[in-house]
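What follows is one chain in structure tokens, specifically the form predicted alone.
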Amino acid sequence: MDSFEYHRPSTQKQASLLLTSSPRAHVVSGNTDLLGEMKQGLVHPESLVSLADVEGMKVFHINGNESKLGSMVTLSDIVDSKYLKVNFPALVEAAASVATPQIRSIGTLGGNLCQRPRCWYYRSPLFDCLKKGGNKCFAVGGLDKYHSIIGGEKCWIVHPSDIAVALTALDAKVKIFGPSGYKNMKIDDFFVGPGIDIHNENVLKEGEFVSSIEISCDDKSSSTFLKFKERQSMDFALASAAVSISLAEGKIHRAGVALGGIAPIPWRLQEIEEYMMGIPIDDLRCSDEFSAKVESSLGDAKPMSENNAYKIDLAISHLKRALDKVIQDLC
């Protein structure tokens, strides 16, 4: 690895200034992903700016049904939280599915959301792919078993974050700090696909970083996250599903449904969400029309080849299981 400067600022403003002081400055949270990129020669930072000592970045604030999680909260903190287990089980289940206990103890909420793709063509120094400034996606016509089946557009990566899928279903809000101060956005607006930005997976600009995540729940709600992976630990999703449903007077008044492991961003199934709105939860459980919509929810998917076509059935089966679990919890 090349030599670099290492900074540990104490305020978010200092961190932002340091990130803008060098064109090759990188933010460091848990560093479980960035270190790998450095060893693989994908990034050559002149400056690393750690958020470890920044005030307020490890906050875990609860106000009624609303929660604010600093981006430096570790995945272990999430897994161990009794409050989150009761009110946001999908987030806890997603965090628990990541890697190993050792990595979860240092991996952070913000770092997991902002990690880079695990595509072997992107990670290998042997391939100058589109995402690295080349002129070709080597997965097209290549080894595509783990690549996306929908939303690819030029680059067929899958987003690696399990946390992102759960937070999408939970309608989380992302708070970003940068040179202009704070800004808030829906998590749907935070991630971008290759059709919008071939080189980046989120909207963060120079000097910006995720400050915190805000989530809220209703008195009558339930959520879950399910993931399929080839190995029990240290593996990423081949397909995953997150579902969150809230009730008011027995009817669904908020629904979040997202899939992971199949697209360059957490893939939200808005048609399914819209269909559920206003339906009594008991009616949904025995609705043939709803079952048919779930079965066809990936009708627009276009597998790259027969090698990753399995992801359609895999994602749909996990979606069914997640929906059944949440509906049963609420009935």
Given for the second form:
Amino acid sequence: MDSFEYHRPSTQKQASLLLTSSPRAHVVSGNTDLLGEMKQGLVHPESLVSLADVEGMKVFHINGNESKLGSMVTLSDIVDSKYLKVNFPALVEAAASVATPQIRSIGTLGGNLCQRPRCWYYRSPLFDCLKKGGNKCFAVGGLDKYHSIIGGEKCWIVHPSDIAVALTALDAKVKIFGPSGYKNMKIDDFFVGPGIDIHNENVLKEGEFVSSIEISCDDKSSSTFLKFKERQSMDFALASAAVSISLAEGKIHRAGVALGGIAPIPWRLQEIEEYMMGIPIDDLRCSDEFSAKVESSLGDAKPMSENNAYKIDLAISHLKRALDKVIQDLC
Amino acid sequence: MPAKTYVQTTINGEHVDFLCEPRQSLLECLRDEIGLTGTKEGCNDGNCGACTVNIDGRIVTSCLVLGVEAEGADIETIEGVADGSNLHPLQLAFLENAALQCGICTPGFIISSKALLEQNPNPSEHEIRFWLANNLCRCTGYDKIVRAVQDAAKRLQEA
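Based on the form predicted alone presented above, generate the structure block for the form predicted together with its partner chain.
Full complex below, order starting with the chain above.
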């Protein structure tokens, strides 16, 4: 591994300044992903700016039904939180499904959202793919079993973060810190597909990093996250589904539905969400129309080949199970 | 020669300071700078768990932690598990259940299992297998390791 400088600032402002002081400065949180990339020779930072000592980055504020989680909160912290388990089960289930105890101990919320794709052509130093500045996506006509079936454009990665899928269903907000201070955005605006930016998976610019995540729940709400892994004990998602529903007077007044492992960004199913709004939860249970909508929710999917077409059925079956679970919880 | 950083830690209950380059992993620091070679290098990318150590009560793969990131950490390695010449019940259980062959993965398994039994003194077989997902053994086929952890849990509860 190449030599680099290591900085451990104590404020967000200092961190941002250090990140803008060198074009090859890299922000680092848990380091489980970046260090792997550095060892592979995929990235060559001149300096690492650690967020470990930055004030306020490990906050865990609860205010009524609202929660603010600092970006340096670890995945183990999330898994161990009884409050999150009761109020945001989808987030806890997603965090628990990530990797292993060793990785969850140091892997962080912000780092999980900003991890780089697992596409084997991207990860291999032997392939100069589009994402790395080359002129070809090697998955096209190559080994595409793990690649996207929808939303791919030129580059066919799938977004690797399980937590991003859960947070999409939970309508999280992302707070970014950068040279011009704080920026708040919906989680949907944080992630970008290859059609917008082929080199990055999110909107972070030089000197910016995720500061915290905000989520809120209602008095009568439930959520879940389900994931299919090829290797049960530790793996990335072949497909996953997150569902979050809130009720007011027996009717659905908030619905979040997202799929993972199938697209370059967490894939929100807006049509399903809109269909559910205002419907009494009991009616949804036995609605043939709703079942048909769910069944055809990936109608626009275009698998790269027969090798990754299995993801349509896999994602839909997980979506159905996730919806059943949440609807049953609330009935 | 890049400048070295001065790092202060506690390792197995003793204050340990060392100098390292930012690019050195905690695993390299433990083995090459401090001389604690009980922690093993396997894959060096976080998959095999041979380099597992405990930092501040949580297990980590030390190949994915930089030495400089260990500043202020309380670290437990395999060298700190036995009490002098008295082996820890987990170590005895591994020996008596023949839960090792080549032994490279064993320090990682012991550190991971110890953390599990500290927070869950009576884990089910399913819980043991999932907890040890990040520790790979290419010799034993895992069964003897799981039996050894169950045996150690019994010994610790009876103690």
